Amino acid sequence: MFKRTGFLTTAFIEKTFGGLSLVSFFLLTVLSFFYYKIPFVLWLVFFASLLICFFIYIARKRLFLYVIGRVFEAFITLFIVASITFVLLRMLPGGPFDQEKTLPPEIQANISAKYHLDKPLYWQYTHYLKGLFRGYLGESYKYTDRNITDILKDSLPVSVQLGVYALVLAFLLGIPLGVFSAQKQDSWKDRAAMIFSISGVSLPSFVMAPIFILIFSFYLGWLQPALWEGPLFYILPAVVLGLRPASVIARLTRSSVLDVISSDFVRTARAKGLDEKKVFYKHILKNAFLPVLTFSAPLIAGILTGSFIIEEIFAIPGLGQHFVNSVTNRDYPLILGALLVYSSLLILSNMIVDLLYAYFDPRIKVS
C-alpha cells in the first residue's frame, strides 16, 4: 500500500510539473510572438519545471543509466561528426581565401598564419579539438574578429523562434486534421482533408513561399513579405515552414488511428462498455501517436535549426542563412559550428523521443 501511494504521489508531481512546463511554454510562445519582453521569472519557471519533470520521469522509469549512456554516445557521435567534417573540408580543392583576384603572396601568407592554415593538417586538427573541448569554436574567416559562438548566439535564437512557431502550427493543425479524417473515413470530408494533406506534401516550400507572398503581401497587403521584426513578419514564414510537416503529421495520424481502431484491445474496451470518448482519447489516440512521435525527432531538429530556403526567401537573419553563406565562403569554423548545432539538436530530439516511447506505450521497455 505504501509503495502504491508513493508511486501515485510521484506520478502526480510529474504530471503537475509537466503541465506547468506546458503552460509556461505556451506563455513564452505567445509573448514572443506578440513581441513582448519575456520576464526572466517565466524562463526560470519553464526550465525548472521541465528539468524537475524530466528527472522525476527517468527516476520513476529507472532510466538514469540509459540517459548517461545516451549522453556518452552523443559526445562520441559529435566527435566523429566534427572529425569527418574537418577532414573533408580540408580535402576540398581551393581554400577559404581563394578569390577571382589573386592576393599578393605576402598578404596570403599573413592571412594563413593568422588562422593557422599554414600549419600541417594534424596540427590544425588537434588545435581545433583542443578549442572544441574548451567550448571555443574558432573565429570566422568571413566576419572579421567575430568568433563562431557570438554568431551562433545572435542567429540561433531567431531560427529557434521561427522553428517553434512552425512546430506549434504543424502539431496543432496536423494531429486534429488526421483525427478528423480518420473519424470521417471514406466520406467527402475525409477526401477533402487528404487532398489538403497531399497538396501540402507535394508543394515544396520554395514554391509556396512566393505564392503566399504574392497573395497576402502584394495583392491583399495583410502581411509583411520579409525581415523579422514583429508579428506581421512572423506569420508567413512560420506558415510556409509548418504546412509541409503538418500535412505529413495529418497523414501519419490518420493511418495510425485507423490501424489502432482495429486492434484487439480497442474491441475489448468497447465490449466492456466504456464510453466512446474515453476509448478514443485514452486507448486509440495515445497509441496512434507513436508514429507521429517517431517522425517528430528529425522534424524538430530540422525545423529548429532553420530552413535554409525559407530564411533566404524571407531575409530572416537566422542560422540557416549563415550556414548557406559559410559554405559559399568556405568559412570552415562557421560550417563546423552550424553542423555541430544541428547534430546536437538531432541527437537530443532522438533521445527525448526514445524516452517518450515508454510513456505513450508502457509495453515498450527502454533499457
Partner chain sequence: MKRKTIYQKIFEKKVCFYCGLFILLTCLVALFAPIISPYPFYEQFPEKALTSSSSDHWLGTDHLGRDLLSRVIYGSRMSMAVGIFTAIISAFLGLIYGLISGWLGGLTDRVLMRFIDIMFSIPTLVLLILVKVLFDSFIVISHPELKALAGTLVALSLVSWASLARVVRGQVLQAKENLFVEASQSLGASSFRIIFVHILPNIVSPIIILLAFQIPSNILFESMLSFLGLGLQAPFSSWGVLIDEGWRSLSTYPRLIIAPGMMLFLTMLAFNLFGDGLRDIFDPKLQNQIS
Contents of the next structure:
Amino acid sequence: MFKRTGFLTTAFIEKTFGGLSLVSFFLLTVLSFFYYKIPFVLWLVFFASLLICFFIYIARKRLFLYVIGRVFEAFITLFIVASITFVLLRMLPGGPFDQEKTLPPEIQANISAKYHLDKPLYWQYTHYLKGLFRGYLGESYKYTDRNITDILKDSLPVSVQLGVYALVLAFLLGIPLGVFSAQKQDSWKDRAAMIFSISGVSLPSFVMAPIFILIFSFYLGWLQPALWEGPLFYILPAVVLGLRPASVIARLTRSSVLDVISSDFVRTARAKGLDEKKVFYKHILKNAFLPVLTFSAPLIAGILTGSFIIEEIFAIPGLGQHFVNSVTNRDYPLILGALLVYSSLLILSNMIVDLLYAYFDPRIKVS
Amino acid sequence: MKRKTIYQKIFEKKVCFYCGLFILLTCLVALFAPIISPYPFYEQFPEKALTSSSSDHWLGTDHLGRDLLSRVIYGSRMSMAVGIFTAIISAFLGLIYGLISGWLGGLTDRVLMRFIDIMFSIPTLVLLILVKVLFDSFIVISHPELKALAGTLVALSLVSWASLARVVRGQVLQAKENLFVEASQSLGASSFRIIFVHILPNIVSPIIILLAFQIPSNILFESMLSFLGLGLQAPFSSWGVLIDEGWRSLSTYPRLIIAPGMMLFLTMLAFNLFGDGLRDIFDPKLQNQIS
Amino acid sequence: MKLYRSGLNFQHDSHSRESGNLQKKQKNSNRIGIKGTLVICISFFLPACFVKKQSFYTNHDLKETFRYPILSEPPTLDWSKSTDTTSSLLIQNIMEGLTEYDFSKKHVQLKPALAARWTSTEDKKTWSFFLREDVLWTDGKKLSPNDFISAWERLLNPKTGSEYAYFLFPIKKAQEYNQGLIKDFKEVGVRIGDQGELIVELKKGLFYFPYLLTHPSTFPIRKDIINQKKSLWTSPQNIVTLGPYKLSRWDHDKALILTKNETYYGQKPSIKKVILYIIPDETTIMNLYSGGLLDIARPLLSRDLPFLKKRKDHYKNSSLSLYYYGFNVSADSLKNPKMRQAIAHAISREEIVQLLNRGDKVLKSWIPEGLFAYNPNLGLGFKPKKAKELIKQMGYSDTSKLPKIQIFYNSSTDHKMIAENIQSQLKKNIGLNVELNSQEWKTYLHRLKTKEVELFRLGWLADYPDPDNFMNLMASFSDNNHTGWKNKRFDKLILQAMTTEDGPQRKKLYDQAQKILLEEETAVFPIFTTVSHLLISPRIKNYPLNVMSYILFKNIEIVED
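If the structure you just shared is the form predicted alone, then what does the corresponding form predicted together with its partner chain look like?
Okay, now the whole complex, with that chain kicking things off.
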C-alpha cells in the first residue's frame, strides 16, 4: 500500500503537518464560533504543526538566511515606526492627564514625576526604547493599574477571533465566487456575481452595519445588535467586516483566473490533453491565487488587529478601539504598543506571503 | 479601420458611460449646490424637526429641523471636494516621489521605497487622526469652508500618496527599459527631457485609472473620519456627517441614514465601475497592481 | 513585472521541467497526508470538543440580575487613584466611606456610614469620627481606624501621584506633605484618639468637611493587601472591600460583574448580581436596550428625546451641574465688560434649552438650583435691546464694524448644536459675526490652559453639594478659572463664605459675589443645569435618581411580572 516513493520525504511531512494545521485551524474556528470550550491540545497541535510545517518548508526551499534577513529588517522597521510615532504623538497638544477639572500644579508635578513626563523628551525616548529592548511596553496612563502588555493580551485575542471569522468568510466566499463568475464569463450569472461584489466594495462598513442591524436585529429579530457572547453575536460583525474583503477577493480571483486561462501554459496543458479538472485546480487556480495572496498580506494584518468602527458599533472588546481612543486620551505607551502589534503582524504576514509565492508558483525564486 | 477615440470607447462601454454620467451629475450638483438645494444647509426650522418627507422637504428634516435634501446636496459638495482635491494633491506628491525613486534607482530608490513600507506599517486611520489633530491645532485658516475642509484634505493627502508613488515607480521602471528611452539617453538627451517627453506620457493612463479608484477611497475615508466625529467642522455637512447623524438615531428615526448612505454607496459604485471601465479601455494588464 | 514588493526580487526560472516532476511526487503524498490527518483529528479531538463554554453573561437568572451599561472601561478601581465617574460608580458600590449622602431632604444632607457619629469643635477646625464596630472586610478582618490613616497617607503621598489628593488639602499640613515639603506623615493633622476615634485637624474651619468624606478617594484601604499584591490588588481575586457588593469578575473592555457581599454590615441588597457592560457608543446602548439586553439605557442622545419622552419607561434626573460659556477677558475682542454684557444680553437661554429639547433647566445665576444660596434673580437675562444699546455705547454705530468673535468648543454633537445656535442668535440679535472652532478634546483642554480661546464652553459637576464648590471655580486662585478674570473683592467674599455656616449671612455673601461675577464684570455666562435622561426597564424598581448622580445598586429591586 505505502510503497509509493517518497513516503518519508520532507515534502510529505510538510504536507501532513500543513494539513494538520489547516484542519485544526478550522476546528478551532468552528469550536470558538459555536462557543465550545477549546481543548488545550488543539491549540498545541495547531501551533506545533504550523511551526513544523513552516520550518520544513523553509529548510526545503533553503530560505533560512532569507528569513533571518527579513526578521532583522523587521526589527529595524519596528524601531523606525516606534520612533516616528513617538515624535508625532509628543507633538500633539494636550497631555494624558489634562481633564475637565484642572489639577492643582503641585499634583500635576507629582503625576509628571511619577510617569517621567517631567524629564526631557530625549530621555523619555531612550527610556522607552530601553524598555522596548527588554520587551517591556510600559504602563498605561489611562488604565493606571494595567501595563500595556496586559491590555494587548486582553484585547488582541478578541480582535483576532473576529478577524479570523471575517477572513474565513472573505476567502470562502470570495474565491469560489470569483472562480464561478470566471467560469461563466459574460453570462448573467457572472454579471450578478460581479454586481454583488462591486456593491460589497462600494458599501462602507459604517453604512452596512447600521442597515444590517436594522434589518436582522430590529425587524427580523434574528441576531443580536451588539456585544460579544456567542454565535448570535458573532455573525453580524463578522459579516460586516468580511464582506468587503470577500468582494475584493472575488473580483481579483475572477480577473486573474481569466488572465491565467488565456495564458500560454494553460493552453499547452490543455493541448497535451490533460484532464480539464486537473488543469483547472492544478494550473489555473494555483496561479490565479497569486494576486489574491498579494492582497492578503495587508488585509490580514488590518483585519486581525481589529476595526475601530466595527468594535465601537458592536461594543466588541478588541484592540481596534485602542488605536483611536488612546490617541484621544494621549495614552502614549498604549498607542505605541498597539501600533507595534499592528506593524509586527503586517511585517509577519508580508513575509509569509512572500514565502508562499514560491509555493504557489515554483518559477518564482525568493531571494 | 478608423481608430476610435477614448470618448467613443467610453461611450461604447455602457456601464462605464452611465457611471461617468452619474459622476458628472454629482459633480454638477456639488458645484451648483447653492442654486439647486431648496434651503441653505444650515437653516433650521425647529418647529418642523424630524418630520418625514413632505412637499416642502422631500427627504424630511433632521433633529434640528434642517432640510435633509439640502444637507445631502451640500454634503455631496464637501465629499466630492475632499475626494477630488485629495486625489489631485496625492497624485502630485505620488508622481514626484515615484518619478524620483524610479528614475534615480539604486540606493535612493531603496531608501525611498523603504520609507513607503514604513508608512504602510502604520495603520491608515491612526496616521490620519494624528495628522488631522496636529494640523488642526497648529494651522489656523479663517475662510470657513476651507477651514472645515483643510485638516481632512491635508491628512488624507499625506496618507494616500504612497500607493500612487509605488505604481508610478513601477511604471517608470518599466518605461526606462524601453528602447526609445535608451536610445534618447545615448543621444545625450537630458533626464528632464526624457522624463517629460518619453516617460510621463506613458504613465498618464495608469495614473488616471488610479485616480478613479483613489477618489472613492478618499470619500470613504472622509466619511469614516466624520463618522468618528473627527471630520468636518460644524455646521457643514458631508455624507459621513449625515451618516453619523443617521446612525445616532437608528432605533428611533432609521430613515435618516438611508439617503446619505444611498448617495455614498451609489457614488462609490459609480467611481468603482467607472474606474473598471477606464482600466479595461486603457490598460487591461493593470488589474493586479491596483486594489 | 507583476509585483513591485520592495525588498524582493522575483526571478522567473526557465527550467520548469524539474519543478514539474516535483509536483507529481507532491501530489501523491498530498492525498495520504490530508486523509491521515483528518482521521487522526476526528478520532482524537471531536469527543473532547463537545463541551459548551459557560457564559458568565448569558447564563444568569434574570430575576436576580441587573444589567447596566457603562461607557468605558473603568481606568482603575484603586480609589486612591481613580478620578472618573465610571470608576467612582463601581467603587461606591463595593466600598463605603465615613459618611454617605442622604437625598431624602430638600438639600442634600449626610447620614452616617462607616462612622456611626461625628463631632466637631466650635470653630469647625477639629473633627472626631467614631467608627462602627461591626464592619468587616470581605476577607473577614475588622475595619480599623488605621485603614483610614493608611488610605489618606497613600492618597497624599507624592509617589502615588493621585489626582484627587487635593480633596484632603483642608487638613493641616496635608498640602505640604503632598508637595514633599515634609516627609513625616505624623505631622499631618490626622490621628487616632483614645476611644479609637479618628481625629482630624484642619487648617482652618470648614463646616462642610464631612461632605468631602463621601468621596471615594477618602475611603479606607487595606495597606497589607496593597503591599502584597502591588498593582494587581484591584483584580477580582485580590481586591478586599466592605461595601454592599463585591467585585467578582472583570473582563477588561467587556464587562464587570458585582455580586452581593454576604458580610456587608448594613441591610443586604436585594439583587444578587449586577452586570456592568462596557459599551462605548450611546446608540449601541439604545439598540441593546431595545433588544431587551439591558435594564437601563443611559445616557440618551438629545436628538432621540422628543421620541423617547413619550415613553413610559422614560425618567429624568437633574444634577448639580452647570453648563456655561466663559469669556477670555484677556482676548482683545472681549476685553471690554460692555461687550461681554452685550453678548450675555443677546443670547436667549430658553431658545438653546428648547433646541436641545432635553428639558434642561435654564440657569441665569452661577449657583444651580438644588443648592443652598440659589438665587434665580441674579444674572443677566435676554434683552436684545439692551444689548444693542451697549454696543452703541461702545462706539460701534455700524454693527458691521464689530470685531469677529470666535467660539471654541470640543467636538461633540450637543456642544456643536449649542455653539451653532449661539452663533445664529448673536448674528440675529446684535449682528455679531461669530466663527466656530471645534477642537478635539485634549487639544481643547490644552488651548484652555494656554488661553488661546475667546468664548469657550465648559461644564462643572459638583464634587460636593455646597455652593463653595461652584463659587470657588472663578476665584483668582482657582486652577479651573480659564477666563483669566481676577477680582479681589470676589475672592474675599468667597473666602469669607467658606467658614460661615449656612444662613442668611452666607447667602448674602454669595449673592454679592455672584453679582460681581455675572452682572458687573460678566466673566462667565451660565446657560443651564443639565437634566439627564434615562430609560428604566419596567422590571426595575427603586432605581436611584438624585442630584449627585450617586448610583447605589443596593436599593434597587426587580419585579417580574
